[in-house]
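One chain comes next, on its own, written out as structure tokens in the form predicted alone.
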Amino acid sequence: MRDYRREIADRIAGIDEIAEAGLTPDEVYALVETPPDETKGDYAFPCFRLAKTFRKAPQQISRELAEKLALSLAGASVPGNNDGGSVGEGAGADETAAADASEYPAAIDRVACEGAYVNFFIAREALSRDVVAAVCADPDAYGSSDIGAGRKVVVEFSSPNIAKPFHIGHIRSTVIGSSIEKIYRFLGYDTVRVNHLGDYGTQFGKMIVAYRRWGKKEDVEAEPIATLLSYYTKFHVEAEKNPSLEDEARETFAKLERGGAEETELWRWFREESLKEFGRVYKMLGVEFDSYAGESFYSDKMDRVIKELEAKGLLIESDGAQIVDLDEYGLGKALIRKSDGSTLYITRDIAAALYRKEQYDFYRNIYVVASQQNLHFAQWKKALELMGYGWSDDCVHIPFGLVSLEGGTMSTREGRVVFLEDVLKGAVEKTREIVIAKDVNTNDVDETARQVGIGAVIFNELHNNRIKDYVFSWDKVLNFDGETGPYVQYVHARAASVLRKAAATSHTADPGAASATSPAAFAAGVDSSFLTSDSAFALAKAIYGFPAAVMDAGEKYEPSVVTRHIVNVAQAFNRFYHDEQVLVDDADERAAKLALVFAAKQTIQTGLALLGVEAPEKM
């Protein structure tokens, strides 16, 4: 689709002055903006860094910019800064701007000085018709890229700890980790989604002793995870007062390790009950993975790691224990080895690295991991260089921010939780009391329940930037008001309404031609005339900048970039369905505004499934 924000660019590059300046098409290309107040412009170009080359204002510098400008496009008119006059006016007449102007038909509308600013208008009938044209053209392409092809992206989240509850704190990795991979693979490159089970460490050592001590088989069957979270939350309060059990569970972790039959036994059957009660929350979600290799999957390439770091002269004695020394990188000790043989994370985590990179070649190795673990993932990522590894900068820690409950922090020792699954089913059941109570147009109230419930926790979770913390509260998650994931699904429904009743009242001379409703018949051009008011270009601006969106998302690891546009998106389209009326009688103008709500429907519907949240067609 035409670049607009280029097309400006290399205008503005083309300028003497700036090539003299030594300001290349790229670097002004940088420096064009979107101004904040979009009744000064669409784009911006500010004359600040021009300051100190041409010895001159800043104004005085957009002025002079501005007049060249307007001579090199037919007919523009540059308002002055402080007089209301104008200057360029009459600049059709000129032979010379008339053909320059046809190298960008109908792309710029006017130019406007505006202080230090050199504001540009975009012709709207241009861009409403290019618009439509991109997305009728390709509708689910629409946005995507193919900037990965060719490109291998592993991208680790969820990765929650098996016999321990699948928590509201998993659902942060778990949905943002899903957007990201979804987004790589939207702009084109091969993703491996890979689930790193916490499935060993000391824990499973503390797990199986107090199943030994206080467990029953029938009751871990009956509820698995719940069962195992009550063993371990007795084992530290037990702990407490028999220090001697830490030990017993350090020696049995270690014959763990060593492949006892009876522990190994016990292992694998809380594996297994964990993963049934896991895959239910990720059916609800929509998640799916290529791979669950946890941390127990490397058990066996650990020892690889240690003779590695020895031959490297990287591994350090320290009471017994074996450690990396990255104090002079400000990094501390990374232990790798405990005193009695023992791994723990970071071993775990080279072993996969080495692993992910020889089995996929990756592209970028990405980890979708809390803040919690900057630290760890700092030292790792250290390890990994000083042992030669150059492509240890194509490993990206993704952190986020930590939830916290309104009572205080979680803890699944003391068995302070609130369970995943639970705040699902509460959202699907409020949503359902919802579609029941204001009978909401729906041929399944059951599943329209199921897809705007679940879908208000994803959106909930991808609208603030990935990085903040938050208070978990029930009333936030289920309140539907404002810019949530039900109001855009909404109006995904209202679009799909509007062309629904289009499509029963068009007519068409040829019964086996395509329906005036669709995208084949969008593509086939439109009168973008009619697209031309203050909300139908605010809305064709909004979905022209949705590839865009989708680009930054990506180069950020940020879902919320998606999420925020496709509100702006929403929130255009109903001003524009408020101000105009689209099922109108002449022919040409209702196909025009009918392409663009397909247009608008269809970047809700893509940017929502970036997200992993369902567009209903019935709301």
Contents of the next structure:
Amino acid sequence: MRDYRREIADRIAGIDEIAEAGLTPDEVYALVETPPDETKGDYAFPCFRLAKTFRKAPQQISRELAEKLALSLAGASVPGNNDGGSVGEGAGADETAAADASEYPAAIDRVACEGAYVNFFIAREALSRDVVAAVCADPDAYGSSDIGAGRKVVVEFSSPNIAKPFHIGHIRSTVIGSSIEKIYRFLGYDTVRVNHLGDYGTQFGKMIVAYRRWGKKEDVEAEPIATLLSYYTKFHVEAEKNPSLEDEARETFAKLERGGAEETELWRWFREESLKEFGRVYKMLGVEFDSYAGESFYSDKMDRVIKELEAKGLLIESDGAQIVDLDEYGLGKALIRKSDGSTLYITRDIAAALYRKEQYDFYRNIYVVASQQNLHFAQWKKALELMGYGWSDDCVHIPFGLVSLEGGTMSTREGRVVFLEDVLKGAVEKTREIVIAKDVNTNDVDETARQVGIGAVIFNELHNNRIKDYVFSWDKVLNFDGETGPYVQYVHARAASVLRKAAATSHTADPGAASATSPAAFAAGVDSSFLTSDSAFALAKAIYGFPAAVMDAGEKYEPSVVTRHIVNVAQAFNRFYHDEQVLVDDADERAAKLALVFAAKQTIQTGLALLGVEAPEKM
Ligand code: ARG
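Could you please show the structure of the form predicted in complex with arginine, as a counterpart to the form predicted alone just displayed?
Every component of the complex follows; first up is the chain already shown.
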């Protein structure tokens, strides 16, 4: 697809004075912005930076540039009055516009100056035509890229702890990570989805001790995680009164690490039961993994880490324990091995990074983990760097903010948690009620309730910048108005319904011919002069911006860029649908508008898919 910003930048860079001022086309490109107010233009070039070089007021520069640009566009004379007005109006349509005498209409319709800005108006017909053709030519690929071809990206996300509840706090890593992986895959990267299960560590000592003291097999079997959690909670209450429990737990974990049979069996059982619960949640969310190599996977790869740290002179003794001193980097001391010989979380993470580099030879190794672990990841990265691994630069921690409950923060120890499974089930149940009450158009109430209910939770999660803390509230998640998942899904279904209606009343004389409503028919070209109204053009522009939004989301590891973009597309679609009649009698006009409807529907569907949200055809 044509890069309008690039064409504008090249035009500007082609002006002699700009070249003489030493600005390269790429620098100009970076300066071109999108005005917040669409009526002011589709792109704008600010002249402030040129004031010094040109020794002129920015307003004067913008006026002179606008004049020159109008000339270069039209190859014709410029109207005399340039005081903030538009110059070269209609120039793009001028047959003398030699530079644009291709099969395409001109890219730029008109140039205007306002204050220190040169504003550009895109030729609407050209952009609408480009967008429709690009989407229809290969609908599912629209917005994708091959910039990642041949590069492997490991995305680690979710990584819950075994025998602990899979609670609402875990949804963040799960949903954000899954979306980042999907975005990277769409950009052509070869991705590996890793679940670094927290299935090892001293907490298993506690769990085993608690189970041995108070546990009942039947209870665990009936409701594994809730039961194990109650033991774990009890352990902490009891350990307050009786600190020797902590020693017992440490001892028990050490036995587990040495491969003690009884401990290992219990641990394996806890793990299995937990994975069943996680699996149910992943299935509901439509999330999958390529590897479940968690912390325990590295238990036999720890010696190598310790030996290597030792050999590189990084390990020092401190109170019988072994640490890496990172004080000089402001990162404190990283505890690598305790005095009782047991290894730690960070040791396993170092082992995991070495393993991943060897196993996958990654281009990037991404960790989607809460910002509470910033220090941990900073220490870990520094340790890898000090070990001499240049690729530590390719390891990125992607933090996100906290979720709290309306009455305070969550605490696994105190048993104050909201289980993710309950949230998802509740969302589906409540959505079902709404679907029935609103008499939503569907052949399958349960399926629609599932798609919309789960979609609402995921969308809510991915709507704000990931780093923002937020308070979990049922009301907000299930709010079906405003910028929510159900709203966007509804717009998608509405577009689908227009296309269905069009197909049913197709004007094609020959029923065997490619239907006039198929993307293939649209791709062959539509008369985009029917797509130049304010609302049609605004919709086309929103769709046009989608590939850049996907790219931006990837660069920033920020799915909310995609979320917000498809909200824009949905809003633009609604405006267009409200302002214009799509199923008109004129076959050309109808085909053009249907093509735009199709392009909007496809863009919303692809965007939702990148978030992990389904797009029902009916609603
Ligand atoms: N299991 C940890 C937790 O729930 C998260 C693991 C993050 N990943 C990692 N490689 N350290 O807090």
